[in-house]
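Shown next as structure tokens: one chain only, the form predicted on its own.
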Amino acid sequence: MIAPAKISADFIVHNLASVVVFPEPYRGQGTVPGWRTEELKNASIASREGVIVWVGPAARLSEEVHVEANARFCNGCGLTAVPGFVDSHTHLVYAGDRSDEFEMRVQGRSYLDILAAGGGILRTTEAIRNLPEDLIFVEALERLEQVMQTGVTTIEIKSGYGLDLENELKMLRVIDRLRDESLMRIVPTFMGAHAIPADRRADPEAFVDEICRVWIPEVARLELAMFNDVFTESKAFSVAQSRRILETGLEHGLRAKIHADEVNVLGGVDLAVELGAVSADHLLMTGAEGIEKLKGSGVIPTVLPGTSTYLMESHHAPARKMIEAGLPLAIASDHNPGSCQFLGATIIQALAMLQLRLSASEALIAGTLHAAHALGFGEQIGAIEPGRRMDLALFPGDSFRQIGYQAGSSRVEALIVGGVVAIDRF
């Protein structure tokens, strides 16, 4: 009898205490996601050219895997491997400090009070416009390095604080430079429709027209973004304005994302479903009707427990109801200078459990596989299985449940991105 051919591998992480796999991964539109995890004990993971080729018991590695002559071997003893976290909603590039606003909020001042005192998004806009691009880049790179320490291997970053073409492009160039500098996969999103600048409030339709007629075509021409996002709220852009902006983006090859139902239910979820947006984010106020619309739509509902916590909201997004309805819920950090300074994946894992009442398994899947779908990469990353990219976060301990439990001190022992070791404490 001829023995089956062995699988060739050029990178092995061996003798791991635990490897977390998803037996029933979400596979796309119309499919109810599975929420189970399994922990393979005393396991190994093998990859070739940055793609996972084998996962199994360490004792069977030599029987089933051909380890190439120049392969790298890493000792995973005492470590747990989870898929690299995917942070699918951030505003990581910004400038300035808004700590005084944080204190005002804690003391009970309203959003309108803070705006009247010169705070809010427009304050960050002023800082972005006044700070040289190189300094914005340096500050953002420092944040990115902190994010990696928490196990993130893929991150989305939005523009949206420039609010004129020159400074929106400046932000997108910074994001592009971060892509060149970091091993992480960085997904750029254009969000010129984040707010209406003070000097354009007299004629918001003209501002929307400029975004559609000038900004989006230029961003697309320069290939500086993959997605186009809009803040659909009564204090920002109406549904009709949002439709124009998102449809224009689609015409220029930018996939749609939307900030919806954070303050008011205006129809942002309906618009996301209508246009086939890859995700609808925030969803703090989404009710039963919105949840029903999202079912089977392919739009990934993405909730941001760090933001509702940071803003001291009286309630949080209805995550449990979304899970019970069979939606592929994702979670993300929404790291930004004003409404969420929580940075990285581990604290968001903890907040998803504490505030949204997710189990450890639900939080892990929402922050990895489903978040990958919220960026259109759900078949490539977000799980540890053959055929997916070798993105691993290795944490000390023998169970992934320690990650959220010890969020304040959790940091990776090693981070592997596409089969390359980005952080190494082996």
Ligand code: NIG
Contents of the next structure:
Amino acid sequence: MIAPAKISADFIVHNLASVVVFPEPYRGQGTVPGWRTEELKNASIASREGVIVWVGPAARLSEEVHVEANARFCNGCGLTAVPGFVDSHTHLVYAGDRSDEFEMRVQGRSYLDILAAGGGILRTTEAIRNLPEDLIFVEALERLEQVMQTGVTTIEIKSGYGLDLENELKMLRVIDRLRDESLMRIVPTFMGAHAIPADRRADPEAFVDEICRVWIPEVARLELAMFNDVFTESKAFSVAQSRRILETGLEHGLRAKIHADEVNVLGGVDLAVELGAVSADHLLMTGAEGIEKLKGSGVIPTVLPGTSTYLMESHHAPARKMIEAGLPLAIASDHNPGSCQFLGATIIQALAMLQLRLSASEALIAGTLHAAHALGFGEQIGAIEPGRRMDLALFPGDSFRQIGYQAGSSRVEALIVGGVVAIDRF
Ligand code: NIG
Ligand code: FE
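Please move on to the form predicted together with the named molecule, as the form predicted on its own is already shown.
Then the entire complex follows, led off by the chain already shown.
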């Protein structure tokens, strides 16, 4: 009998204590996700040219995998491999300090009141306009390095603190430089419609008109963003304004994302479904009707438990109801200088469990595979499976259940992005 040809690999992580796989992964629009995880004990993972080619028991590696000459061979002893986390919603590029607002909120002022009084997003806008691009870049790069320590391999970053063309482009250029400098996979989102700056308040329609006629075409021409996001909220952008902004983005090849139902239910979820947005985010106030609309729509409901905690909301997004309804729930950090300073994936895993009452398996799937779908990469990343990118977060211990349990203190031993070792303590 002829022995079956072995699979060739140029990168192996061998003898892992545990490898977490998803037996029933979400398969896209109209399908219902499975929420089970399985832990393969004493397992190995092999990849070639950055793509996973084999996952199986360590003892079978030499039988089934041909290790190419010059392959990198890492010892995974005592480590657990999970898919690299995907943080699909962040405002990681910013400047300045809003710790006073943090205290004001503790004393009872609301987020929207602070924004209406010229604080909030508008204060960060002032700081961004005043800080040189190089310094904004350095600060963001430092944050990014901390995020990596929590196991994130893919991160989305939004503009939205420039709020004029010059400064929106400045933010997007910083994000572009981060893409060049960092080993992480970085996904840029344009969010010119994040707030209405004080000097444009007299005529918000003219501001929206400028975003649509000038900013979006320019951002698209310079290829500085993949997505177009809008804050659909009273005191920010109405549904009609949001529709125009998101439709203009679609015409220019920018897929839609939306901040919906964070404080008030205005109709952002309906708009997301109508436009085929890749995700609808926040959803703190979303009720049964909104959940019904999201069913089968392909829009990924993304909830941000760090934000509802940080804003001391009396309740959190109805994540359990979304899971029960068969929705492919995702979670993300929303890291930003005002409404959520929690940074990275591990604390969000913990908060998803503590506040949203997700199981450890649900939190992991929501923060990896489903978050990958929230960026349109649901077939390429987000799970440890042949055919997907070799994106791994390796944590100490023999189970992924330690990650949320350790409530934000867990740190990776190694991080691998597309087969490249980005953090290495092997
Ligand atoms: O997603 N809600 C709007 N935008 C951000 C907050 C930004 C800020 O406060 O600086 C959010 O929570
Ligand atoms: Fe946000």
